[in-house]
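Presented as structure tokens, the chain that follows is alone, the form predicted alone.
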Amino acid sequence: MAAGFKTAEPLEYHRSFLKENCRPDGRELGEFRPTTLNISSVSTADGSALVKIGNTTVICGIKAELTTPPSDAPNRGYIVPNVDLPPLCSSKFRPGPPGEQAQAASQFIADVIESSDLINMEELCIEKSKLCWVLYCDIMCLDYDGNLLDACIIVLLAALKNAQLPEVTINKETDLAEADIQKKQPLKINRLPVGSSFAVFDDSIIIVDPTAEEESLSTALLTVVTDEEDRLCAVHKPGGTSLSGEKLQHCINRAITRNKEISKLVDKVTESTKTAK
């Protein structure tokens, strides 16, 4: 009976739970799904990680390449994030070039990297106007069940913390770059941005970490990114109904708490990998 009601009237089905301050999967309105993290998942990458938030599974591999710095920033390297949503992760995605959601996610991640001061781009420069590192961060969703942006930010942060770059010098005689693979250095991470996503139901009820079904039934979606010093790095709200200042502040406060939880998880997993080595 419940299954039939859920199929015929999915919104009413969810409302019947929300009235009781819970959700169909048994969570409270402000409860995140279990989050697990694994690093060094891809042996061929310079840094990698895999994260699961409930069923949503995202992997990130980082490849570092040497290139010429951009002319408008000759003393800076750069990071190029790319989010891929292949058909294997959900039937809602089609084969072919990146869809609108994948493009929007890639741009959002690029904005978070820039606004949060995650890495000092000048430290990626080896010699001004001549040589710098570019970090290609390929983020692929393996299983899509909502809350993609939170998973992308966590997996990127963990992969960057896992990345190591060889020492590079420019030979004065040949003017060519020489990399010492034996001397690898980890990246210096300045900030720890963490995202928290929310869905709004009936313009008033706010739930955290929405599933794909909850996202499709909501009237608005919101992602708040804060760093470890409780600073607001980014707010992403792609349309939908408006939110009062009070409700937005509630979301920011929850995001600050979530940052502390995820920062602990990332540090714990990073440390355990170092110990294992």
Contents of the next structure:
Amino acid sequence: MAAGFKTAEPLEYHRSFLKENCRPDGRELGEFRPTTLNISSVSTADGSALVKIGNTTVICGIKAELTTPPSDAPNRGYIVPNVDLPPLCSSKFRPGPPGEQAQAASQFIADVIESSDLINMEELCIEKSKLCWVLYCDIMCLDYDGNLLDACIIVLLAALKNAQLPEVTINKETDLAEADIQKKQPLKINRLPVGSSFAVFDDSIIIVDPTAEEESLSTALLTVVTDEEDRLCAVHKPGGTSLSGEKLQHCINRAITRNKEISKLVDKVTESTKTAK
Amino acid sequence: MRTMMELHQSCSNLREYGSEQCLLSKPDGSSTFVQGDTSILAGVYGPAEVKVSKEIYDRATVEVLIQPKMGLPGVRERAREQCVRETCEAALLLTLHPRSSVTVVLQVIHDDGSLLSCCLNAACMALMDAGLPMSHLFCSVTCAISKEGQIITDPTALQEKESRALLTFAVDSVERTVLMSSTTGSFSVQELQQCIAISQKASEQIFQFYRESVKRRYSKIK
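Now that the form predicted alone has been shown, please provide the structure of the form predicted together with the partner chain.
Shown next: the complete complex, the earlier chain at its head.
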């Protein structure tokens, strides 16, 4: 009987739960779904990670390639993130060129990398104007159940922490690059940006970590990215109904607590692989 | 029917801004919005027919296209389109036109900073010109935080490049609350609150400008 009500009147169905301060899957309004993280999942990539927030599954693979640095920044390497939402993850994505959500997510991840100063790009440069690393980060969603942006940020952070780049020297005689695959160095990560997504219902109720159903019924979505020093790297609210100052502050506080939880998780997983070796 | 270009020199820190409406004959509504040297031309078509794959049974479908000055639209334009589209969806009364489409096309004429703000302002003026029913108007202000911590409103491209953070907010006309927020760079919570307060104050001038320009356009006294 509840299933019939849910299909016929999804908004009323959700409202009846929100009135009791809980959600259909039994969570509190401020509770995140269980998050699990797995690194080095893809052996052919230079760094990889897989994250599951509830049912949302996102995988990231990092491939490092050598290239000449761009002429306007000759002493810096660069990172190229790409978020892919294949038809596999949800019926609302059709095959073909990337849709608006995937492209907007890619741009958002690129902005977060830039804003949070995640990696010092000058360290990716091997020789000024001649050779630098370019890191292609391919983020693919395998199962879309809401909260894509948070999962993408976590998986990218974990994959970058896991990445190992070979040492590259330029042979003075032949002027060619030589990569020493035996000697591998991990990347130096400066900051730990972590995102928290919120959905606004009926202009007043804020829920944390929305599922795909909750996202489609919400009136606005907000993602706050904080780093470990409690500074904000992104406040991304692409429109929708308005949000008052106190509610925004409440979201930021929740995001700061989430940052600590996820930093501990990422550190635990990275440490466990080190001890395993 | 064309109205005279109105230029308004503000006493706060916004650059000289101006707008013109109803300048294109084919779109249902059109406008230009100029902020300093940044200039955007907007055209609105709607309510019009929508492809069956995109139709929504109880609301109109809003599509936004942003054409950059050079080259084809890329990932950056898509992110801006998402911001403009969701802000327009919140303002328009979409349930009055089910199974229809509202298309907003924005052409960048010149980019000298505060591009997303100018796009939103131009879109709002074009939607007003098209006569689409809206529950509230919106306007947008960009704040840049310089490396020394100073907050600059409506920055030029040079000021944007030298800043450490760039925050764009869209404010609604009824309650002056934040509709849209798009930020790059890192900043503290206090700086965020300050920028929101500054944007809300600056939006008063822009809403006053909307009101005056529409009043002037529709008044019988020529």
